[in-house]
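We begin with a single chain expressed as structure tokens, specifically the form predicted alone.
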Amino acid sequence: MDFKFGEKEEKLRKEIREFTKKELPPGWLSSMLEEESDDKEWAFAMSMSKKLAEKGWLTMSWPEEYGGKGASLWEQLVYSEEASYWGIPGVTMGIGGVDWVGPSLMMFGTAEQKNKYLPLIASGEPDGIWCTAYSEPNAGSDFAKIRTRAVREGDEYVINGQKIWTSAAHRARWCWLAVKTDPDAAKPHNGISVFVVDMKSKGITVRPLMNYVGLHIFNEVFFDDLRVPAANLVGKENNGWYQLMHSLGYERGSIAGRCYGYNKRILDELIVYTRGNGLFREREIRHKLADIAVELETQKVLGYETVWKMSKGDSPVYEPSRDKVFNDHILERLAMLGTEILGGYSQIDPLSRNCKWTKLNGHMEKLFWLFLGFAFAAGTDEVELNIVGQFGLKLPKSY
């Protein structure tokens, strides 16, 4: 198998690297999700998102009619790898607009929904920012047990309930919301629907949830007699479970290039650090770095396989879950090894960037506190492994 990219992809890679040299500050090293917490960084991310849109990169693999360039999935992969490696802010436009809301709307949305929302996402403007509201206090991995309720009243739905761990809800203009429209369905999976909600609507309350590091990424969102036009229903009523499985596939599938690029950058930074202070001479350190390097190459090959299947028109079933779990494993390994290498420096407050003792922009401390949370995002590793076992290894269900 030939893993070389073509001339078009390599030209794009070069253009992105030149763009980063011009647009990003010297030595720029960005954390995942951090831009949502800080007003200054958010403003910078939005300015970069606009520039990415103007270059046609933000939604490059989308059809031209929706604001894309009709680029191949391989070009999209190169873009994701490079953007994540160099830490270009504003790549995903909040949480999900580019990666899964847009593709899901293309598949299930009405013509009016596509014409309204897709150009907003592709524009790179603040009005194209989305949050995704799935989890609830009593419904995480057991997603079918959500209780946020939508009741039809004429040309509207009245929504009541609560969501939790809603990333970017304090920044988003729109919400990709999962609700129960038939709580009495014979199977709980069959009573779920998806709505587009304007976050400026009356009846929405957003409360911050600070994470371990002190960053404001997550939120609680409360819906109190929120009225949503029936035209905002995405796809068919009570068909949300089927639709969301596709959305989650897009979300987990976006891992291929983005997470590999980020992980590779962190590993490279650790190697530079150990070379600079003599730690690289220690055999144990070299071996541990080499182990992760091998795992990263494995991650890349697995991700490429997923993209390859998609490029042939296939719909990967278990591969995105496999890729997601493997990435969580690598993040844990990077966090543990990084804190070991930095020693006491890894205990410096990661938000104290101006402190002379802060190393690698505080990345190792942040990653150490956050890697466990990534194992829950987009579905817990246990749920993902069940999917791999059932559809990849053809194992029977345990229940």
The other form holds:
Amino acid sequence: MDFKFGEKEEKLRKEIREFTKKELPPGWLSSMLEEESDDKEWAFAMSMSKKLAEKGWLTMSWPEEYGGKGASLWEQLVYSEEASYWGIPGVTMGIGGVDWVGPSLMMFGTAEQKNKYLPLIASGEPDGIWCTAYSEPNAGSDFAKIRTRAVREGDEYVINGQKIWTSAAHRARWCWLAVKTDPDAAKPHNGISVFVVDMKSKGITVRPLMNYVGLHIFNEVFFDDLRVPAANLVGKENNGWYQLMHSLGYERGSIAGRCYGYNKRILDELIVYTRGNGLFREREIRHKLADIAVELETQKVLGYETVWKMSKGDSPVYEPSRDKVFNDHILERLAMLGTEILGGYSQIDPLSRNCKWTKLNGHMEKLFWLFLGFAFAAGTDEVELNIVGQFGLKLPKSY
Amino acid sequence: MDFDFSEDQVMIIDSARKFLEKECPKNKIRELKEDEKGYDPELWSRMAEMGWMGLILPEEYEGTGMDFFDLTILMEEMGRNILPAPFFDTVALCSLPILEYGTSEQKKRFLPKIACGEEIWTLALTEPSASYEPSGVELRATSLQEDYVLEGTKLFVPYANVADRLLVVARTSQEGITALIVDAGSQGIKTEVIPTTAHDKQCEVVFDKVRVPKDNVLGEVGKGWEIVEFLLQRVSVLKCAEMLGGAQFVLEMANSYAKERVQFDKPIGSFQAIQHKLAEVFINVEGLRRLVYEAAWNISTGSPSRLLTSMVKAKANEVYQQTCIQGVKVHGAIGFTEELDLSLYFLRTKASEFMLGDTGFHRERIAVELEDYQPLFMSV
Ligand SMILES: Cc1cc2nc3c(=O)[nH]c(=O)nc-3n(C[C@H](O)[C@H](O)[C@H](O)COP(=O)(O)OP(=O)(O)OC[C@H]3O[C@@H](n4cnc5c(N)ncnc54)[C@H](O)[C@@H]3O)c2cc1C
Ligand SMILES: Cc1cc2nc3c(=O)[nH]c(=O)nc-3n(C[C@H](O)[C@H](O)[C@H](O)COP(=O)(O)OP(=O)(O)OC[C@H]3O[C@@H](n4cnc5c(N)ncnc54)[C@H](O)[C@@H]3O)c2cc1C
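Any chance you could show the form predicted together with its partner chain after that form predicted alone?
Once more the chain from above appears, this time first in line as the rest of the complex follows.
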């Protein structure tokens, strides 16, 4: 048993803290799900991606030949924790560029695909920005029932259909697209394939969807006779489900640290804020803060456990779902407590950045108005609990 | 960072689990509920032979010199199986403070007897105020020549009915609290078992002009609360480990029941209402496990944290209780009976929650720490 980080990780922690001091405006606080909404924020995020790339941190866990540093999972965890605590924007290269597109291409891509796309992501340039199009109007949790169809014609595929909730499609240079290539497969999972699609192609329409506070996070994406070179198929035809499940493992190492760092910062902000205005002296408030502090410490060590299992070469099955559910509970509590602490001020529109009455940069309101969306993305709580029940407790399938 | 157990630790876990399953089956636990002593002296000597009482005492005191983490995982096994015996009281609540605060004389005199299983000890701290605050200590110890004279009442003293010695926390002056080692047979001590739900032999101990030689002061006069803090900040992690073991077992019981019990032609575990309940419990038990290990490891390696320990106790209190409540729900009416082993665990949760601080108590301690702490974003 050993709960200590090594020297390498501690050194990296220090470097990142120095970096944030130098590169981020004083008092900087960033929120989840926000950078793609606003042009100015997006430009700032992109400038940070570039700097992270220059540091070699953006894709640190990738092998050197693809623009990484071959960093260990523990270094990656430390980076994720710190980056999100300090709110460094631009760490993901759109939706999935760093976390799953790159790793999937490494596992299943052709040499040509690897050489083309991986350095683009690792460069931190706008040409390395991705969106991920899985969900459809009739296939959300039940993702295997997607209907968007790709049909082979010569050395091209012709794609028709619709995606929805596609985050950052309006920023992305590339789309990581899941489609049906065999609608008649005995099991729907066996008819899915993954493609790389150039967002500049003819036949793609991106229609914005606004969320209820007016952020432009996600979109509908329509495909009308979109022609994609067959060389853009990733891995094997009809093997998409298996590939996606396998590559998920890569994403997992960074998620736990990212969530913990983010939450820890919010808790710290709330502690300082309530100490400043005297609310901390109210037993009810300080006890709620204490309770959340317990949950955060638990979240931290659970996340470490997941990374530890991966570091031993195990492929965690239910742990990421466990960690996701745990995080969703924490976010909900933080959002409720944060706005309770702000009281009347929590009514202020989080997007009105310049209102003199805005507290804590509008961060608590943003959290409150965004935590539900954050909880749905990448699998709802109910679906994650199903996974924990089935694979963690070996209970029969419940649906 | 590495969460693997060492080979020795795996051995502790395996041997403890086998031993307890064999020597302390559930029917024995039920028998001991009605037993006057509340523990089985024969089992106690066998535990001593296993080296459990002296597990982390140095060899010079007949111990085996293992570390706090090793004791933590042993406690987890004891919680898993339920061990009705004054082990936590003797070893955790008394031998550890003696090891930490005792004079070499006291250590030589008392520790080997504990290690060999010859003596049972317990902590007499809480009083009718049922509080773990210093203000709760009202029992007076008045200086009289070579002795102190104790006057007052201690409440919820585990296994005082069978203890050979008591570690009594007494007020020696307006501000001063002092820990004293008291012979349980001293004149003027009256012990009565309190009818607790768990039948776990918690006692009221009345001290009527009990004389204790001044040599028996543990630590410094007037600084006895430091010893209580030592218990609150470190030893409580051992109680949490025991609670973790219990919670794990209850979860396993409920989970297997959910697979076996068929209603509406399906195992009830296939109903999402049941499955999600279990999944939430499972998540919390796994979280508690890592927290307990983190705190125990920190203590083992010499960096105990007041904040972390309080976090662990608050979490353990909540998780153990919730696990039992949800466990009963999953079982339906059978969960409401004495017959089901789950009840043995459930009925013990109140004692575990109270021991070394309930949730509100530790929440407040966490808040006190947060009040002074310097957040990272302000310190870099
Ligand atoms: C902010 C945001 C960003 C997103 N970004 C992307 C993106 O970039 N790319 C992308 O492809 N998708 C994205 N999504 C979509 C996301 O993956 C889906 O919302 C999610 O998979 C749920 O699908 P759904 O919204 O259709 O809800 P449904 O699947 O229709 O679910 C509705 C409700 O039913 C419950 N439910 C469904 N099935 C079960 C079951 N078996 N057991 C119990 N309860 C069940 C759900 O938990 C939920 O409460 C995003 C979503 C949000 C909110
Ligand atoms: C104090 C007490 C007094 C009682 N008195 C009487 C009496 O006088 N006469 C009498 O006939 N009975 C009596 N009962 C029995 C009572 O009606 C049953 O306990 C109740 O119907 C549940 O059945 P069960 O205990 O077999 O649990 P089960 O039906 O086995 O249920 C076990 C668990 O599975 C859950 N579950 C079962 N089916 C589903 C489903 N479809 N969806 C989701 N979850 C499900 C349950 O909610 C429960 O959590 C009494 C029970 C108690 C506790």
